[in-house]
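Here you get one chain, nothing else, as structure tokens; it is the form predicted alone.
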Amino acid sequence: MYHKEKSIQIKSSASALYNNLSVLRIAPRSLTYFTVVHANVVNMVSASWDGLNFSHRQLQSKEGNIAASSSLIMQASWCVLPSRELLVLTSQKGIQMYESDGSIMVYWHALDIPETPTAQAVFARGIAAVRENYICVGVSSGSVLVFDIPSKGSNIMLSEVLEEHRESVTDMASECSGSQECIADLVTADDSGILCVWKSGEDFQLLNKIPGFDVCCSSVKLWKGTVVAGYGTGQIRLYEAVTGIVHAEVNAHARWIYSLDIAPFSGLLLSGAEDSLVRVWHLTLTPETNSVEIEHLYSECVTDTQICGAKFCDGDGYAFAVTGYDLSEIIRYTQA
């Protein structure tokens, strides 16, 4: 169903992180951007459809005015928005907001550091564009805070900040970007596995909390009211988002799955885990019953490789690109 194409080098390997890359595909230049993080580095490399050129730019961990920081970069994630396109970098200091290019950094927001060292770590990791204009960001205490995002410029508002979360926030997405009405547009997951389904607006409001079974969700979608949810356990539940209801649990992965994502117009769905699998599953949604299927279609092994971030180059699931720990290369496979 796939086949592998030539790689793209990278400058540094990826670092073991949940959800470690990032692909924003820009169709009036015939470009498409990677990012990889390792360490207190965003690698971003900059590929032409026709695989001939590539140019690559590496993003510094920043603490407000300081140039570069040794603080450990915990996700890098394009948002777009009807009106523009940014980059988020999220770390152990602060959330950084760039142009989509990395040419200019327009926003930074610091975490708040307890004066005195605790337990827990301090990191901001969860990123999803919502709406026409918000960027809501996880942070280690379990708040999402969300951001107000103008049109242009950098005046970038902290409008909201979600409290229903006691564990730190692994990952978040998002559906309806846009006009159109969804009843639930947000869904924010956690290390306890919980799982909370949000309607955004002025107002975030609180629509369903999921139960977690005190295992880590370490990637979650939302797909045409349908949540996906892929568990420390190797499995993938599927769950309606409004009312809780699990449509399918799949056993998907015989280890830890790093990464989901979904192609929105095929309603294909990409796996990757530290099971060094990628998998690929079509998801069909029922109307008249209401209810979701999930079929496997395709898996491919990269040999020897815990892999960290995998993810679809269009919206048709036609490409993907994967990338694993201690790997300087993205790999990326087309449909034969």
The other form holds:
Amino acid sequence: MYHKEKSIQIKSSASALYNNLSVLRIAPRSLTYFTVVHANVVNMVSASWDGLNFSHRQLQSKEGNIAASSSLIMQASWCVLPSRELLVLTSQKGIQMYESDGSIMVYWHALDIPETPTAQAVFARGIAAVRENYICVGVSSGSVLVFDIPSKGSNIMLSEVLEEHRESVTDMASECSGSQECIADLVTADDSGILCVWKSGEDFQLLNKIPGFDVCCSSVKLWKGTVVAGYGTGQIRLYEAVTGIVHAEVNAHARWIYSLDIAPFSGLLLSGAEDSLVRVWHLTLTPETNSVEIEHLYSECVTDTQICGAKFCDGDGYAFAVTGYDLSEIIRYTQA
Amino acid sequence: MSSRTLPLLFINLGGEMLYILDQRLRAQNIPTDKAKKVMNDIITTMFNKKFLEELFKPQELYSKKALRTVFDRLAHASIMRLNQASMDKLYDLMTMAFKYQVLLCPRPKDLLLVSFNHMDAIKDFVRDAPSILNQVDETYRQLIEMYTALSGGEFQLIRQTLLVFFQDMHIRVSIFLKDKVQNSNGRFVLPTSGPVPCGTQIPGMIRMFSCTGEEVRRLQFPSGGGYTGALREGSFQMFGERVIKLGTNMYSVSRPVETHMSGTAKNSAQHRPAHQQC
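Moving from the form predicted alone, what structure would you give for the form predicted together with the partner chain?
Next comes the full complex, and the chain you just saw is listed first.
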């Protein structure tokens, strides 16, 4: 179904971090941007669609003005809002927001760092753009920070802190179908597997808390009101966001899942795990019976690679890209 | 990342160092009492109370250079002397061995069982020296107290922190090459068969449910590997079987020459294996 394309080389290898690949498609310029985290550096590549031009940039984890410190980066992700696109980096020290090409840092939010290190690590992880003007970021304490983003400029404000998670936030996702009919806008996940479903607004409203079973949920997606969650046991679960009803349970991988992605137009689901497999699934919604079905379409073994990032490159799922620990390339697959 | 990583890094690298030294002492036919003295002196230093107190405080990992200095000193805590080249080989070998264990451990939490395998072996090295054994047991208790309550997610963060530390190290080790667990480019072979980790089901099953929670449909798909059911969970107590073998001594007497190593993958222009003994 898919065949391997020419890989994109990156300047330094990918670290073993959840969701360690972000993809941004810039249609007007026929370009795709990729970011991959390596320790305290973010590798950024822009690739032209004809496959002829690649340009590289590396972003360091600068802490405000302190350039000397080298805190490790946990995640880098593009956030697409109707008015603008930002590149968000989360690290042990705080949250950085850049213009989408990585050229200008527009905002820096420092985390509260105790003077002597505590047993509980401090970091930010889990990034999502929500509706018109919000970017949400998770923190190791379990807090979810909500930033209000103006349509231009750097007047970004921390507007709310959501305190529902008791464990470190792992990932979060906003509704990706673009449908205005869905009630839930955001789902957040944590180390204990608890999922919180939110409605955005001036005050974010908790719609539902789906219990975990003490297994880390490392990657989560929200599509047409369905939560897709990937776990440390290699399982994928499908829940109805608002009610928490389980639609499906998939014994998907033999190891810890690191990344999920959804192609919103086709309902294709991508999963990548430490077992070196990347799998493509198809989700079908039947509104009449209020049911969701999932079937397996395709698997690819990336030999001897613990996968840490897997993302579709377009809304139909025509192509996807994969990164793995210690690998200095982005491997691409395209539908035959 | 995780501020609880350093004790595990130190104990496991130290454990690997002791395996190699023990094997070298035997291969070189050093008299038993002399060899025992070397091992005991190094283990006494490794489990020094003050040093471990510092080690167990929450902190970032040491830099690569600082950690190397710690092990240079530890290796020279006895009358045994290693030249620079031997020390380099020793350090490369113990580092790659632990990288392999971190990468391959089935669940992040199994890192603790890997550490316990090392600790069990260290206890066996000093079984005739009660005061040193006490020191080791004290650390054992600290490990159990600090780590057994951590969640899978917290262990994954520790594992990810270790993997950043070992990132881009692709030194080829002959024992791994011979066992076909390492490729000639220095990358480790990841199996797609064998037992799945505890708590994981063999991939291949989709179950779908109705709104009332009844199972309405079951689908199967090819797992893409030859997986078998999980083994029973190893013991997280001071005693008991650990079940997993990672972290046990791979340098048995019957494999005496296995500490030879070949050059790093980065210097792959020179593919001649450098047979240097420690």
